[in-house]
Each structure stands twice: as structure tokens, then as C-alpha cells.
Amino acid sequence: MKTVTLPTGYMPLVDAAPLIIAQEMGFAEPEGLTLDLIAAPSWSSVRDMLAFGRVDAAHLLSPVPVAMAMGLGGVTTPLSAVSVLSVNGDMIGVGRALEERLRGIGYDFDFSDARRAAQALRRVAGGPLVFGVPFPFSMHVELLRYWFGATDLRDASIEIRTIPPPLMAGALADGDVDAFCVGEPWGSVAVDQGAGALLLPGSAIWAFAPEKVLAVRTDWAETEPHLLGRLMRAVWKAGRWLAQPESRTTAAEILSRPAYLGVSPELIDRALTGRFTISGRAEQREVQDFVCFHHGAATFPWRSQAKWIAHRLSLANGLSSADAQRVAGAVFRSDLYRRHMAGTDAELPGASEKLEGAIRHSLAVASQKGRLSLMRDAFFDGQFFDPDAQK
């Protein structure tokens, strides 16, 4: 098999691990690929590199290809999310001023109760709150908006401001933002730099949120199906390797290299194990499945997830939910996933849509191999999303 070099864009985050590990641990090589991994300074750069052909594949925020299909953001090149790279992995944090006010009212940073955290934050806000997020079209924004809308924060004055992930800790320390929602390791970097404290993991809002996707241009997926299949299989094998507890030390060492994230392995290990230091007081919290790369069909691109994203974007932008969901359903490519992962050990669910948020406990479902257990995907407020009921 001829080896092909595939330029691939990413942002320096822990959840870029499947692409980095696919190259560094040799999962790409047997597929005849060399991944030329190109770090970007911002999510708009990743999007534009992919849309305009600088790279052929990218680690991308899950709402970006949906927003582009809806005509939002100014770049409308059709993209396909061919698999999910990571589930969960976001962290909400607050600056030192808010941290001290929260402690002043006795808030204990329980790290699990999203409603109680919102009540406490509303009590101490004392005026407008500025939240930093990595990009306007991101799961970070959608989780925050969902959280705000279902809690006491619904009537707070809140501004959402875009800050690239590696700059988030500095923005918090400088007072440019009061709080943030960002992917690891940048929340932990803020803690270690003394800029603030961690308040909640994103999974406390939605237990199984598709965070990043493996995205390609739709025309490239159609003209290079063999390359696409080879890429998807290499990345899937890397995600399976990452899911093994014994892989974490090696993964943290690789990701910590200056060429990739350029932070200490210990900071990366916090995300991979879910064991966090949440403040300068060395308080510890543990988050089960903080970031998921494999289990529970984590990599399967559920069309219902794309439709949830589209519905939320339609609400924020005054658009038709029905129209948004229609175009979004064609962005998360469960059809390509089934085609290219057939014949591998990947679990292929019997359906391509589900009620999002309806799984309260691990649930066995029909699959090609008959042994798939879906993980808990509940929203914190007990609601669920039925695409057919949101027209």
C-alpha cells in the first residue's frame, strides 16, 4: 500500500489525542498514512484551513460544520463530520474574585450539581458576568446557554466572549473574563497559574456531549473514499488505545511534547484520569468519563446529536428549527461511518438517531455485533431532545 501524507489540522487540546496518537503510536502507518499534524492558533483558523483546502481533515468543534451548513459564520463550504473524536472534556471555571465570593457564601465547589452551582453564581454575580469560550459555534457555548436557560442564571446579565483556548488562563488572570468554559488542559492551567478555580465539568450539564468531530470536506469524502476509510480506521484504533487505563501515562507524555500541547504530562493526566485539582487550595475532585474516546459508541456520529446542535443554534439565531435540523442531519455522516467501519471491531448501532438525554443509566441496544451498551447521556434538568417533536 502506497503511503500518503495527509495534512490534518488541530488545536492543542487533550481531545486532539486520537489524531496525535494515530500518528505517534503507529496506527496510521498500517493504513498507509502519515498524518502531517498542523497546529492552529484559533478555531477559525482550523475551520478555514479545512474549508479552503490547506488540510484535508481536521479536529473540529462539533457545532462548526452544522453552523456552516446553516449559513452561519460566513464560511459555507460543505463539511462532513465522519466520526466523533471525543465526548465531553470541557471545564467551567471562575476567576479569583468570583471564587472568593462563592466561598464567602459557603459554596463548597461540589463539582456535580449544575443547578446549585448556578444558584450560587447568581447570588454572588453582583453585576454582568463575562464568560470566555473558544469559539462562537462550539459545544462550550451551547452547554453554557443550556445551563443558563434552565437555572437562576437565565435572568443574569451575561456576555460570551471568544478567547483561544491557550490564552484562556491569561484572560482570566488579567480580568478580561470573569469565568470560562474551555477544553483541557487549559482549565487546569488556569488553576496552576493561580488565576481561578474550576466550578463544573461540562458533563454535569450534558452527560454525553459530542465535543469534537473528525471533519473533512464533503467533496473530498466523495472523491477520496479509500483515503477517508483509512483515516477513520486509524483514528478509531487510536481512540480504542486511549481508552485503556494502561495507556494514559504514555499518552500524557506524547501530548505534553512542545510540538503538541507543550504543558506538563501531569496536567494532561488530570483530564485522561478525571482526577482534578480544582483550586489553589489543592482541593481534589474526580469526574467519571471526563473525556471519552471510545466506550459506548462514543465515536459514532449520531444524527440526533447534530439535530440537537442545529435546534440550539436556530433558537439563538432566530432561524427555523425544522430547516436547521434538516440540513444538520446530513452533516453527521452515520452513513459514511457505517460504510468505512464495516468489517472492523467498531460497534455500529442499529439506529442513527436516538432521544438525546433519555439514557439515565447504561443501556444495552441493538448493534451489528449485538453487544453495545450506550452510556448515560442525561441533561442536568431531566429534559430530553426528540428531533421529531421540535419542528
Given for the second form:
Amino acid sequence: MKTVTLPTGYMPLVDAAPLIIAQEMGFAEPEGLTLDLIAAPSWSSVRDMLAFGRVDAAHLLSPVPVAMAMGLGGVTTPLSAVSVLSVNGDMIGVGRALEERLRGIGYDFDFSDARRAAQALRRVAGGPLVFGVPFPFSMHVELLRYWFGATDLRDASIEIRTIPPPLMAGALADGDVDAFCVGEPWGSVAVDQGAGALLLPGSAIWAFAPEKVLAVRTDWAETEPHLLGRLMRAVWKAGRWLAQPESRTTAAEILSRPAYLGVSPELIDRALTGRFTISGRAEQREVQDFVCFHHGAATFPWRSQAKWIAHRLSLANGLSSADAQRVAGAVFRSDLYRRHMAGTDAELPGASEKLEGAIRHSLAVASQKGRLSLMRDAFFDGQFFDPDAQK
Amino acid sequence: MTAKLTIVVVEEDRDRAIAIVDALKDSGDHDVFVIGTASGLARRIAAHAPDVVLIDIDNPTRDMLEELTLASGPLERPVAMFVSGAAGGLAQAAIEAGVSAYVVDGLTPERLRPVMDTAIARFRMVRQMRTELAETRRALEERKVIDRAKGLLMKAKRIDEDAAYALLRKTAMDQGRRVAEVAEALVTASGLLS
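Cool, the form predicted on its own is there; where's the form predicted together with its partner chain?
Starting with the chain above, the whole complex follows.
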């Protein structure tokens, strides 16, 4: 079949899976697409390749297009997040020194209670703590800041520093950072290299955090609506396939290839199954929905998610939350999602905004097919975010 | 006339760094510094208070420089990626050449352009050399494997070198694969059988 080749940028991470699987498992081809997958060495590079037309679509950190719309960072080309590629998937960990001190006070690494983890960390933090993250505009940073702000860590001296994830284990060993928040497989790589221990999955802070988005240039979305629709459907089908437990082994094998992640399939399997080895002592912990590609309308780009990100960025940068939310709402394209996913099996929620954090248990809500179940999206501190109420 | 520009080049490879520095110095009277290692990158850049920071697009430590674009970053003067500024026309050329630049806010395009033109030309040359080197290396590796495969065929089938190569090439064509791939498969298989 004759296909159109679509250059697509990504960072080699487990959550790039929907794009890699769309191509490798043949979801792109029936849509008449060949994804020319281009691995990038850095997030700035993914953003620039997309902004300046080297690629037409990209796997991107969800806060990046929002920050760009707010005028933060160096590049301001308007981007659209047309769907969410993955929900959750971040990993918070500590270096060996902090791990030993935490064990010293009897902390049991429960891997679930964010408040207890913060209390323990506060008790053992001698001086300032340095957290490594992959990028200044990332869910990693937002989750850390939210966690610090709502716990005993709020008045601790903490610095957040950007470290490329492949260098994180080395930075921990050299003492450049004390702790980290990264996407898998890099947390598990740090454990396997003996550089540290895992403390919390990102979902222990926010149970349903939009992690990566499928991003395109806004003008491209307008001039190439048919290509966009085909891309979105192929990627959505890949996400649905990834959500089936029986797909995991195959997915881990494909992602592990040198052309993609180039790490062992066993490491990737940890993120896909949610079963982690959290320390050099081989302690095992399990987490539900560590990374989510499909269930609970995971791929729907809720405008309220973009507004939460904008609100948090506005607080950190001294900007008006109302202004930030206004521009951010237009970045997450629930309108394009509805248009291009209509007529497929994708769930289309009745609304495009929700109270973020208000779902304490899975909840049935109205959808066009009347049978959509939303997953728990609570913040660990029980607060929720009402996009209309934040001025 | 105008004061000198301070330029920081982030580059691990010493020879490459020297080539870039020399070219920049030839293009004008600038202070050029090279930073080689990633550790404490943003802090070390800030210590030079540069007007321009140049870095290879393929360098993964580039994300560490993004912090410089925030007003609260370690540089006191806000830094923008030049590609979005008035000199936006240079963006495409720079990205294709494999260089990204971070420029202190307020630096005029007239002062920036000669620096960027030089950097773009030099990075393009470096990139070309790197690609050529990689391809040469690959070609050499492949030739080694093909020679070994030819040797195996010559011994096993008692044929001469030309016939052995012809056999490899025919097999490759029949299977729609490259000669080097067929040779690789043969070498691997015979390693297993011996």
C-alpha cells in the first residue's frame, strides 16, 4: 500500500510507545501513513525540530506547548496538543546517601504515601536538596513543586536542576544531585546501576497526570487536517493495543531495540507492568496504572489539564493565572480530538473540562456512547482544581 | 566601536572545539571560551556572563541550557534562543547545520549575524566530517565482513574469490538484502557451526 511518510520526533522513553507501536505493529499503514521516527538527543531538540518543520508531529512533555503559548522559554511557535499520549509514568528517586539516611530513621519505602515520604525526607535532609529533572517545563517539575508545596518540604531548601536522564545515574553518583524525578526506564536504570533507590511513582502525587502529548504545529493542523486525523487514529489504536496486558511482552521487545530505547526488555517491562525493583536490595513494589495509554479516556486532551499546567506555571513565574489559563485552554485541542476521533471507538466525553483531582474512585460519566468510565484523578492532598475558580 | 562579544562554546571534543574557536576568532575580535564537561554546566556558563552560547544540536546536555532562558536562571540577563528573535531568518540554516545558539536579550541582529554565519559554516563542516567518518568506518567494517565471508565460501566450495563474491551478490539480490547483510549472516552462521 502506498503511504505518506510523516517525520515524527520522539525522546527514547517508555512513553514514546504509542508512536513506535503505531509504526511497528502496523496501525499506521492502514491509515496510509509511514511514521519516520526520529529519536532526539534532548527535549529542546524535539521542540525545535517540531517548531521549525524538521518533523510534523512529536512526542512532547505536556507542559512544553503550554509554556510556549505563555511565552516562557526561547521558542514561541504555536503548537497544538491534539491528544495525550500517556498518563503518569514519572518516577521519583533518591541517591545512595539519602537512601541510607532514610533507612537510618526506619523509613520503609512504602512507594505510595507521598506525605510520609516528604516527612521522612525532611527529617534526613541535612542541607539543601538538589532534585534532577529532565527539563524545566515538564510534569516532573510540576509534580515535584506540587508535592513540596503541600508537605513538610514546603520550607525546605530545594533546588530543581535539569539533567539529561541518561546522565542522571552519573549525576547522583557524583553528588551533583541528591534525588530525581525522571521518566522510565531511567529511574530503574539508576537502581540497577546502584546509584539510588525509588521513592514514589508520580501517580502517588497526582493519580492521573497528563505526561506526554502528541504535538503538531497549529498551522500544520489547519492545513493538513486529513493527515492529522489519520495520525491521531493510528496512535490511538496503538495506545489501545498497548493497554492489553498480553501486548506487554511484545511491546517491551520492540521498544528495547537499539534503534529505539536500547535497554533490556526486562527494564521496560517494569514500567509496563508496574512491578518495580526499587533498590539495590532487590525490594519489589507494585503500582497500579504506573503508565496509562488508553483506559479512562486517557488520550483525551482535557482543556482543564492544560489550565492546571498553566496555573502552576503562572504561580512559579509570577504571571497572571487567568491570562495563562486563557491561552493554555486553546493548546489542548479537545475540539480536534472530537473532530478526528468521531466515528471511531474512541470515547468522547460529554464535556471538555473537568474538576481536576475530584475523582476519588473510578466514575461513570456521560459520553457520546453513554458508557465512559473515568479513572481516579485525585491529588495526594485531596485538593482539586477548578479551572473557573482560579483567577 | 562596539565592545567585544563574549562567546561560550559547549563542546566536549577538543579538536572540534579548537576548530570552532579559531573560526570565531577570525570572524571578529571576540572573547571565546570552551566548556567541555556537563557537570555544573549552567553555573559555569553563567560565570562567563556570555553574550552568545553555542552548542551542538545533538548534544544531550542542551536541555541544561534551557534554564538560561528563564528570567530566574543563573544568568542575570535573560537569554533567548536566537531563533525566535529578530534574527529568526537564521533559524533554519542553524538547525540544519546542527548548531543552536542562546543569545542574551537585546543583542542586535547586526552584531549577531557574523558570529552566527561563522558558527553555522563551521558546524556544518564539522557535521559533514562526522558523517563521512561514520560512513567510512562502516564501509571498512562491511568490507572486513565481506572478505571473511568470501574466504569462507572459497574454502567450503573450492571456488575463487570472484566466484565467491558473485555468489554473495546473487544471494543478496535474490533475497532483496545487502551484500554486507548476507556476508554477516554467513559469518555468524559459520561461527555457530564451527
